[in-house]
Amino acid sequence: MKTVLVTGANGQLGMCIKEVAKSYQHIEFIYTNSSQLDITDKNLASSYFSDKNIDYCINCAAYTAVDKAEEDTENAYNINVNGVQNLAEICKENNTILIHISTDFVFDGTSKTPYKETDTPNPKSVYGETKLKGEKQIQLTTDKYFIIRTSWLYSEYGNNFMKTMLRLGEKLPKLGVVNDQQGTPTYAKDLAKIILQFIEATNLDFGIYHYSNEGETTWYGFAKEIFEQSKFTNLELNAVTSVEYKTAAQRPSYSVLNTSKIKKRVNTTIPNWKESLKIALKNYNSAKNYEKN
């Protein structure tokens, strides 16, 4: 039986493993939040490995506070970087698979095409470049790993956009919205069911791989479906641009990823952000329901 150790389990995409984790019965799988396995403290990390025989790390501990990390460096390069290297150094030595996931924020926005796993990054946020550096730390430390970066990633977990749209439209008559920002909104959900096919899959071709659902829109295209979706008729939703809404940390105006690697990798179809975001707004309301009853 495979063990799989999941890292920063408490957060959306930790969350959602543990649900698409109970189709694989055959898997022992072993969550972990920060004051669990703190992955800055190299010594506690490596005692937590060293009793345990883990064939998989999922790593989903990160710092990802976008904004607050061009303030907060020094706790963003501790968790993004340092833990990273500690994690990658520690998976070495117990001859365990890491598996990373990065984002789209390691590009500066400037493609006119999808990126692909080899166009170079250039960040321009400390986010990105934090990101950027743990991916690089991985690579110089071992050879077994997966590097997964993703975009938009939003559930009915967590704090994400879909449910801040959701929160605030109930609150407000209108809202404003940028829409010179393209990229993919992603459903964590998605991802968990490809990071198990990676752990199922006899293939292991190490590396870097990019994973976002099909299609693309701004941040105006995102929330209005999911308004749409979600039958708000009383909401006015208004376009605005990146500079009307300034932000601490520049994001990408461009960061579609390219998927054909992935698709290839695990042989499978990516469904489209607007079906996703069906079935996550419906997860979403079930549980709203439930915590009402």
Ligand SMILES: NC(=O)c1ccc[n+]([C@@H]2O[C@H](COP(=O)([O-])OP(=O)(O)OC[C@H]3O[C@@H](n4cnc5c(N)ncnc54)[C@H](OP(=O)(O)O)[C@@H]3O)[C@@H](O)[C@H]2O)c1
Contents of the next structure:
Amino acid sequence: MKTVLVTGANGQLGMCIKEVAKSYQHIEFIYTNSSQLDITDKNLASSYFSDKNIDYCINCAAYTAVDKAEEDTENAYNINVNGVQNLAEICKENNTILIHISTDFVFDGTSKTPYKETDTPNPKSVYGETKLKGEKQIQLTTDKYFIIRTSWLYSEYGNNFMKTMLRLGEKLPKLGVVNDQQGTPTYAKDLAKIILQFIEATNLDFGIYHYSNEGETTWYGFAKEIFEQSKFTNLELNAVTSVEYKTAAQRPSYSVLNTSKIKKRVNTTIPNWKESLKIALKNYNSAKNYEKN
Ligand SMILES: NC(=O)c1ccc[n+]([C@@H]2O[C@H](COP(=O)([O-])OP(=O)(O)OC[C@H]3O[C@@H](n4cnc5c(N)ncnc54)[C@H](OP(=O)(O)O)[C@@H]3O)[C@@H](O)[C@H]2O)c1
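Can I have the other form now, the form predicted together with the named molecule, not the form predicted alone?
Let's see the whole complex now, leading with the same chain.
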């Protein structure tokens, strides 16, 4: 039986992996949150590996507050660079395969076509810089790694754009959303399914892979679809520019990922983002109704 350790398991991707893993009864999953396994504490993290034969470590632990990272740089580096380096070293020492999640924010957004794994990163934010450095630490430390870069993650869990829009849409009569950043929303549960397919596949090359849902839109387009599918008819939604809606961190104006490599290697098709949004909204609403009852 394969054993898989999941770090940061209480984050949104970790929660999605927990759900999807229910249909993988032939694999033993060990879930750890930040207080049980702090990736910045190498000795503590090491102790999780010493008495178990861990075949795979899925690292869902990360500093993900993109704007806060511009000021809270030390913490972002500590988690996304030093913490990831610790995991890579421990994985190497224990012959464990590391599956690490990275981001479209490693790119500067100047491309006009979807970013391939071989394109040169050039992050424009502290968050993007720390995630890229984390990737590099892995590549310098171990050969047995999969780095999966993804974009615009959302789900029924944690804090994300879909949930923020629904919350604001219920409270406000009108809303302005940025319409000059192009990317692809990705349902975290779809990503979780792909990650578990990586564990099942035996013929995959180690390295970097890009995964997002199919299609592309802007944050405004994403918001419009959320409200249309949720039948918010009275809300006034306005498109604004990044100059009008200032944020501490600069975001790429274009960060669509080319997913050809992952589709070919894992031999899978990827759902379109609008189809996945339908499923996510349904799951979110049934979770909300369940909480109410
Ligand atoms: N969200 C997006 O839009 C997006 C887009 C592209 C890529 N990604 C990448 O996808 C991955 C998953 O993101 P997500 O949305 O699931 O993030 P998330 O919901 O913020 O979850 C991150 C988890 O990491 C944990 N964590 C933080 N510091 C830790 C530490 N020192 N040791 C152990 N755990 C720690 C957090 O626990 P606490 O809450 O207890 O601190 C949290 O549960 C990340 O690598 C992220 O960079 C995300």
